[in-house]
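Shown here is one chain on its own, the form predicted alone, set out as structure tokens.
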Amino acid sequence: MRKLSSLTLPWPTDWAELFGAERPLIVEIGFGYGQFLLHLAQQHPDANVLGIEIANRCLTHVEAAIDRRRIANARVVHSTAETALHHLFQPATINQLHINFPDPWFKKKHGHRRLMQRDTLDVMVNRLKPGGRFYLATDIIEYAQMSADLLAATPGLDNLMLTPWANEMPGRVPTRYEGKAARQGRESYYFAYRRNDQPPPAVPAVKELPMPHMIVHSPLSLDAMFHAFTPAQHREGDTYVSFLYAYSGRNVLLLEVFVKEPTIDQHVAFLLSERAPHEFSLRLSTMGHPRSTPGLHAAARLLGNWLTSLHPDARVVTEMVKDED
């Protein structure tokens, strides 16, 4: 089975082509050790069942189980939920979306990591087909209450229950965590919603930009630039760029950069090489499968600004960098 990742799959992904058949698409976000995901695949042999997970141990475990059981209609993708939802899925392409026992992230400084929040729920609604189903399960009452308020304020979803949630879901196969919670006497809270016909929030799939590239003229040598490098942090709107380290090689500098955007984090390297006397090429290295996003274009532009600041005669000769919005 080919390993799948949001950093290597097309943006957006043609799921019918990947699975080899045009079938309803069922997605579980954060599938853990896969009991629920594998049950979905066996329960819905006429559907394409996709799991999104960030933990490598869980991915390896479930990939092996899919191979061992020869389950042809299930695949798993290494990705955060936000990156997968924004970059891999077109609007109105998901028939069922399942979230089981997400991390609550209750500390204030971790609130941005919480899956159930307005921006992320809006993209989920956008990606669901009209008539599609949204399911959520948690064993934390505060998370249930927060989610109930959030879902009730979402015009694109209709509650399939008479109450905000239920404490039982007949016919449901428990997850590993869910079984542990039940044995320890913790109650679970289940939500079931239907995507209605109201216009969803406008959240287009994020597509990849051309790779950033810049030619800089400078009287300085690569060695002088290397010794002038200092770590630095920059913020442009919702994008955070951190210059981490510089490494010197034969006729090249490698500049290590971290870029955090609302939908994706990337740890990348830019290469600075001398292409002619006093003329330098700045481009992305292919290490780590970088994806050309507005944040990486911002990083390239900031690196160009840094290079031209090192000498009064330095200047940008040509650039293929997306301007700030």
Ligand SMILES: C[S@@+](CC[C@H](N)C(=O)[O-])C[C@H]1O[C@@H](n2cnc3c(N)ncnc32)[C@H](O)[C@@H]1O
Second form
Amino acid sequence: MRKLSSLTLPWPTDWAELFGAERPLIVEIGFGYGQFLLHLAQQHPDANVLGIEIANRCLTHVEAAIDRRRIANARVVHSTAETALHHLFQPATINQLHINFPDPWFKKKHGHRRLMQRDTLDVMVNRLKPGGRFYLATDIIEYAQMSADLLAATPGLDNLMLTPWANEMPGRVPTRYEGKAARQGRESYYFAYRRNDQPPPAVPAVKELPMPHMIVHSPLSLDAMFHAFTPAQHREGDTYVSFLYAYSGRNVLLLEVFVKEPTIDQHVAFLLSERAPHEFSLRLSTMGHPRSTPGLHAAARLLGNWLTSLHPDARVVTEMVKDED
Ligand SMILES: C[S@@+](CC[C@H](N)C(=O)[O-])C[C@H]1O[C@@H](n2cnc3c(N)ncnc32)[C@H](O)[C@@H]1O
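Mind giving me the form predicted in complex with the named molecule, seeing as the form predicted alone was just shown?
What follows is the entire complex, opening with the chain shown before.
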């Protein structure tokens, strides 16, 4: 089975093509050790069941179980929920979305990393089909209260229950975490919503661009540039670019950079090589499957600024880098 990741899958992905069948799409985010996901696949043989998870050990475990049990309608993808929801799915394509016991570290100050927050919920609503279902379970009362408020303020979703949440969900197969919570005497809170016919929240599409590439003229040598390198952090709007390390090779520098954009984090390397005397080419290394987002173009532009700042006669000769909007 080919390993799937949001860095290597097409944006957006044609799920019918990937599963080899046009069927309703059921998605579980953060499936952990996968009991619930595999049960979904067995319960819905007529659906494509997709799990999204960031933890490698969970992915390996569930990939092996899918293989061993020859479950043809389940696949798992290595991705954060945010990146998958933004980049892999088209609007109105998901029939059921399940989130079970997210964010066990829930603290108010971690708000920006929380799965249940306005922006992420808006993408989920955008990706659900009219009539589609949204299910959430948590064992943290503060998380339940926060989610109830958020869901009540979501015009695209209707509560399927008469109360904000239920404390039992008959017929449910407990997840690993849920079983542990029950054994430790913690109560769980279950939510069930239906996507209605209200217009979907607007979600800006992030376009992939041609790979950034720049030619820089500089009187300096690669060695001088290497010694001038210092780690630095930059911010452009809601994109953060960190220059981490420089590595020196034969006629080449490798510049390790971390780029954080609202929908994706990428850890990439740029290659700086001398293609003619005093003429340097700056381009992305293919290491780690970089996706050419506006954030990577911002990183290339910032590296170009850094290179030209090192000498008064240094200048950019040609660039294929998207300007700031
Ligand atoms: C507390 S565990 C619950 C696992 C499983 N759902 C269960 O109930 O047993 C939370 C899971 O969500 C995953 N996770 C957390 N944040 C995530 C994100 N932003 N995107 C995808 N998975 C995430 C974690 O790796 C972990 O496996």
